[in-house]
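Just one chain is shown here, as structure tokens, and it is the form predicted on its own.
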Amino acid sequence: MLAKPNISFKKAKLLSKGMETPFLVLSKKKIEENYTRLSLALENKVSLFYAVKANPISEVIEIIKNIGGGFEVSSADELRLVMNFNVPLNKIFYSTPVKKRSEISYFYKEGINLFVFDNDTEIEKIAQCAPKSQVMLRIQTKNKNSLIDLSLKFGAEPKEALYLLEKARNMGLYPRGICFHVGSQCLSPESYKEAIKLCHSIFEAAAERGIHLDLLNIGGGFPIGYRKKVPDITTFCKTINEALKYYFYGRFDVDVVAEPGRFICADAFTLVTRVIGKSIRNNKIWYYIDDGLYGSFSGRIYDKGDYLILTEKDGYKVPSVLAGPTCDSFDVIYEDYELPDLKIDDLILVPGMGAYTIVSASNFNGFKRAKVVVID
């Protein structure tokens, strides 16, 4: 399935003549049907908590919290955030393997009792600093099917597992679980195989030294498509759904958990930009839009996105280069993207903007971040 936008251009017309470009039109329908559809694609068996990173603003979060939706954070900020909305802290689930004394401090002071580690220092930081709290052990798992790799960062060797989780239960903490990340817009549902029939093995040596762990957390990962066409969602949890049930469902007792973040947010935004010039460059053609790698467009760098450009004029299509507007050279966003003959204040849409877009954007340049507009 590719990314749709979520407004036509006759209403994008109506909006832009009350409001500058560029703006984001969030669909409130779309965030909700991609939660209740990645939770059926699960068999409802699959707690899912929101990956807060992925797209922090406020009218998310309220949106996913009025459905029974949980938060995965990673900051004492995105906690103060969710905790804005009267989120219960069993809703709530605190991932980062590695942490500053003070946000762990922190959080133990705020209620959050459930930590995850990756290696021995950080044991030893939680266990100072949240004296007999509960941990998650997190894992590296092989990324090849993924565009970003999650595991290049944390996450430790499976062999040290046993290790890490004894000297955990030795220094008054409680082993819960263990959890993992394929890596972000994973393509292949065998990578959560591979990754849940470790954490099996780890499960089962660690109950035969007494640990027994009763939480999997398998990350996020989810993959939408973009200018390329991914597996059906439903049709790809069916390689989770059947390794969950092999590995885990009546062999432990055991809760499992997600964090999608990408797969709920990304195509429930569409930009709305306009082109602001337009120019002939060593014979190619400039178009210049009041959006760039500054603003929206930032996915382009930090998370490799690749969007789709839609807009309303046929005919026949040639390579060229779109920019964004700043004064930086850096700032171009395609230097070969194929588009029929546009004019000065054409619009463009652009789907698929909600994941890793706004949430780096900066002001740079005088710039101003485009603004969100929601609808039904």
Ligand SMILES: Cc1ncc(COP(=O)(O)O)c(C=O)c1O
The other form holds:
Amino acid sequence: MLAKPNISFKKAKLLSKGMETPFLVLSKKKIEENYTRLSLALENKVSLFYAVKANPISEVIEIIKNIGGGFEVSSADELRLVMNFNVPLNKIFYSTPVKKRSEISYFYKEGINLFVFDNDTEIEKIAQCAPKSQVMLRIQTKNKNSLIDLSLKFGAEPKEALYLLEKARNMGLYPRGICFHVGSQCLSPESYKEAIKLCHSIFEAAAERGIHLDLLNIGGGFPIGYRKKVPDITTFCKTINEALKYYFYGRFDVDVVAEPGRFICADAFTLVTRVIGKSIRNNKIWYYIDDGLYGSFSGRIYDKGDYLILTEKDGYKVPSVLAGPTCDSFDVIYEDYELPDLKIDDLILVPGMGAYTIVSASNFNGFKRAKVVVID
Ligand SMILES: Cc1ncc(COP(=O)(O)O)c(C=O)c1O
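Switch from the form predicted on its own to the form predicted together with this ligand and give that structure.
Complete assembly follows, chain above in first position.
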């Protein structure tokens, strides 16, 4: 499966008559469809909490809320954002393992009483700022099949799990379960299977010590096809369902949740950008476009994003440089992208631009972030 553009060149041209490029075209239907597809692929047994960090724009929050989804938030600002949409507290999951005291107190004051931790000192902070709260332990799992490793910074070593859960209980907190993240853009469901097996052994060992866990959070990581195909989500989730069946359902009285970000929003957005300059430098064709690394293509840096660049032109393609509009020489999106001969003002469509793109864009050099246009 590859992300497809959600708008034709013909429509993009029409839209660009009334609005300056660059802009991002959002298909609200696609957000809904992605949420439903993932939910079905997980046999409607896993509650989904959309990871707001992937794309926090209001339209996305509103759709997820309207279809009954939950939200994974990482900061006080993300909490305020979803609370502005009157999302009930039981639909909000606060996932950050290492937090400022002031943030713990703020969430507690707002009525959140489930916190994630992955080390000793965090237990002490939670016990002090949110006494008697429930807690989940984030563990480190192998991220070798993922583009973005999310176990480098957070996650307790599995061998410390029992000690940490017992310490939390001794400090007056209520251990509820285990979280993990297999890494973002995970290309093999085997990573989930291994992690689920590991969680099963922690659930069993904890039960022997009288700690009965009842919540499992399998994180995000569900992949989408940018330039390389990824398995269809139903096929991908089969292995996860089998592992949950074997290690959890029927063995523990457990609720399972997931925190998908990318899968929900990435291919619901298509970027429309335009060639604004062309030159030959060192025998190579350079195309300058009106969005770049400081804008929607910030995902090239922070998300290791490798996007499909679509043009309307056929014909012989040559390795070309694609650069953003700012004065910084660093603002080069691709150094060797095979492109046909393009002219000034030609439009370019980039599908799959919804996750970890505008959220990390800036207005550097006075070039504004791409606006969002909703089409359906
Ligand atoms: C704690 C947590 N949950 C969920 C996500 C979303 O992951 P993805 O976009 O890969 O689904 C992330 C991504 O960084 C994360 O850190």
